[in-house]
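Okay, so here's just one chain, in structure tokens, the form predicted alone.
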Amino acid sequence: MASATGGVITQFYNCVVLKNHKLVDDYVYVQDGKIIDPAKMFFDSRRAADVRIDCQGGIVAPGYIDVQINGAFGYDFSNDTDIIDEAVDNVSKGLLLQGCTAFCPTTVSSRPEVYARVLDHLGPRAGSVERGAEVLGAHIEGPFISPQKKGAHELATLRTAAGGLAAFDECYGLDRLRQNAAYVTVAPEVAGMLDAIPRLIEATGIRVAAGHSNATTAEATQALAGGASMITHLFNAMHPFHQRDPGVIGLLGAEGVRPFYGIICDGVHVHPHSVMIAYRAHPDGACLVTDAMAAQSLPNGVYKLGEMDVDVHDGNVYIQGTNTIAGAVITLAECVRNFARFTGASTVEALESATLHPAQMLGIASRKGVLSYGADADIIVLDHDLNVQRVFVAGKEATRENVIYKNKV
């Protein structure tokens, strides 16, 4: 029970804990939604755990973080503008039960009026059993991207940055970016973008990723020097690798600080051999993402991705009537298992690619993606095949009995 020295203390025991890049036999203690130092509990507060959770020999890890997800359970963050709060609420809860305790709701290239309607609803909010996974701020993918590498983005929405910061203000509103966005995806070669990247970072404090890009390696390198720190869904919708000009992909071989990179491990977007190449080139940069769209966790059928109609069949997602891939339907837990299988990565490496690395990319690794003292008590318990067994957000267990969500009909 709670006491004068704080709330209920929960101990996770009979487990191996992901800590400091290792799996170690240890305990985890949680109080008031945070990981706590047991020494202080024992010696300063003179308390023992109030609740003990037997992890049955499993793995205790930070909750998963998905930094690119367009929607799920029938909802689409770019299309459901009239019910955007309903969309965020239900996706947050559904993701939580999958082991994803924090995420960046992602918008595809849209018109300014869409951003005006949805961005204020996609900003940061705390996670809880009542509200679902934590929202870390929006990932705004486009519309400052290459027409040649637009993928499933609507051509009519695309823009250049020839107007500098004013172009971003006109499209999104700089105040909305400051308050609600975690990062944006842009194509470095779009007119005005290389000059705009450092100014955008300075003006808003958000992260910048390179993606949907036909940039040369020289242009991509200049974007990296200007502050870009992420590659959006590596290998997809970008200049293909060439030995004399590897494009954005070539940043994996850059000298000095290299960017993080999102990678979709569904076996559809990226061949397992390509995943292996990325992992071998830059294992510490891997950020597993789902790029999931509305059909995630739903049957085959026709769904929306922004304004586009997409066909979903047996894990494949294409713009209707084309062979253009349009997002995914995989869960992040499946991505982790696939990454380990595709690459031979250790359990630690696979888990950190969905926990520590995305948190580092967003600059929040002091509180997310780790089980350090003082970090948020977003925790998953897994078996040794990396199946999620139990989920905790802010220190409280999330179950199908206390986390209720609905699919969009």
Second form
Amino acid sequence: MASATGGVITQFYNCVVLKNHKLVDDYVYVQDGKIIDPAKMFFDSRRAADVRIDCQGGIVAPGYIDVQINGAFGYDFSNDTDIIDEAVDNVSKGLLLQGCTAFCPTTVSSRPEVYARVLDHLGPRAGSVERGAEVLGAHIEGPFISPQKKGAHELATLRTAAGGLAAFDECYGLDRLRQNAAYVTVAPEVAGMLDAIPRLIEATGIRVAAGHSNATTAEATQALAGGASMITHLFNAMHPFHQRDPGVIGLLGAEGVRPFYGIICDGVHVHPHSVMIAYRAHPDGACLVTDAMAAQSLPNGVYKLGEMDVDVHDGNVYIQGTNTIAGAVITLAECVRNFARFTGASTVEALESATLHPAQMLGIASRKGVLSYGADADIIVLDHDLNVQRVFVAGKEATRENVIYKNKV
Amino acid sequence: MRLVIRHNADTVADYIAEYIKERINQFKPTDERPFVIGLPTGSSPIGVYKRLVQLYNDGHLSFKNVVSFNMDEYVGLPRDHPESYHSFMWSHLFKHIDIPPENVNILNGNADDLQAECERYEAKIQSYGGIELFMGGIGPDGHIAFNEPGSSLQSRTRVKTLAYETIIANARFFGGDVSKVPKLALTVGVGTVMDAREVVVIITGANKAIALAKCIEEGVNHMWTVSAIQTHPRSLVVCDDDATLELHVKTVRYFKSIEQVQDEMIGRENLGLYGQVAGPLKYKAIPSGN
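For the form predicted together with its partner chain instead of the form predicted alone, what are the coordinates?
Starting with the chain above, the whole complex follows.
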């Protein structure tokens, strides 16, 4: 059925569609990996649907987008430097089957040699059934972070931006950043950082997030003014909220444009009450992230996160022998369900926090995280309890049969 | 002329949708001999379209071998404008059913040569052997399609300037802003509609009461163009109680009595779709008294 008017047209029917911030009785049409305007096809090209997919009354939403994930299925993006391509491939495929159709592979604070080895392999890559979820570019978390708020990051890798842009070049390589990074997490109070943020943005075009930080309100506000547009895992690894100096957390109450914020809804990293408070303060900024690490989808045990050994037990992940939380093992689909429960957010708001908002944060909301005409056909079908039933990437359905990956363990 | 009176817009829509379904199914359309239907836009047919979609979803009706010709389209409005008649037909009917895109015909209000477009449209209708059933609504000024008062009762498809009352009536679809309403439209003519083998007119609401009265109780008059149905050999008007408000009591009683006789004395099972009696009359009962 391919012709001058394009390839096979697929119609999703018997569904409610997330469209214009509402769930509406409607159809979604896909052709050649994109969502298309069916009226145009009908009247101009005289084409109707070739394939019809019965969604059995379910919800049709954009595929989930995870902008903070360190690894899964036994792979770690900072540690598996020798098999980084295999890591990206298998994580992409595993995430796809979970309903996450695009993600930012995240690196924890590492030495320059590690960035030199892996960054070029974490750059943008289109999603497909053959290769897995789309890679949106790396989220480079650290090493320009606060030693007091390093969480599970290794102290010896941390550094300052006293050298300005040169410090970033020396650590990551500015070209490498430009080509492969989606965004970088820094602590505003680190020496030289406040001056460096606008320069970094201008030189590389990447986005900057504040995180792993003890910044004062003044420092956080200045970072925001300098172009920082995201907060990394709100509440975790940052100065706790203080009423007279709310710091990074306080940016949710800033005047003018407020940043997006990643928030981990596994019920472990952030208390449900805290999630509700953040959400009510700034609902449009919520970006659900997993911050998942290598043990996601694997049984309890000891695993590596970067250079650190971590204990995984029933959804809790701690640096061995400590009380320091070290990443999560949750899926984004579970985060969405938890988020809705913790905050009382509507289905639309919960779904948008894992689709539209991350896409907006990355500046790609014309083609990702939305079901608009012309957007990439990354689609999930969910039941009304928000369980993912079917996954489509670039217009093709991803199933256990056609997405073949092997996990390490 | 048949006049079927039902209680309100919902029951009117029920009747018409059921009627159209029966007409199409009894016609048994095929690829070589499709059912050619004329379709309107506006608020009156929305309920009919909803029910036709439901009939399709329930498997009682298919549009695979139906060819459609819409009555009209605005001139100069982009095809994908939310208020174009293309958009209306797509969202209320075509997107929900199995009508093949090549079977759908709507006038192109953005054609370079509007006159040629009108002639092409007439020729296309002819190529199918004419229209089997033309459904239409009525304006408060008694117009059918955009055949405003003063349109020739023999008119064909052409460009029309819209009447003031029509522009006001349509302003509600353009945010209440009269200046945004298109002033020109392409429309099938009164003659084009009357050439159909059957004409079905849907008339609901008190604001159509005067128009209905003018069209069926007074003369054939180009100031009330729907009145042309008086000379059509097979026309059906379906209206609600509110639309009968300006009719003579005698008129309403007469048409209601026809249905009553059909139901009580003759029996629905002995009647065809047009109310025609097949075979020798078998009276069910002769009422005593009254």
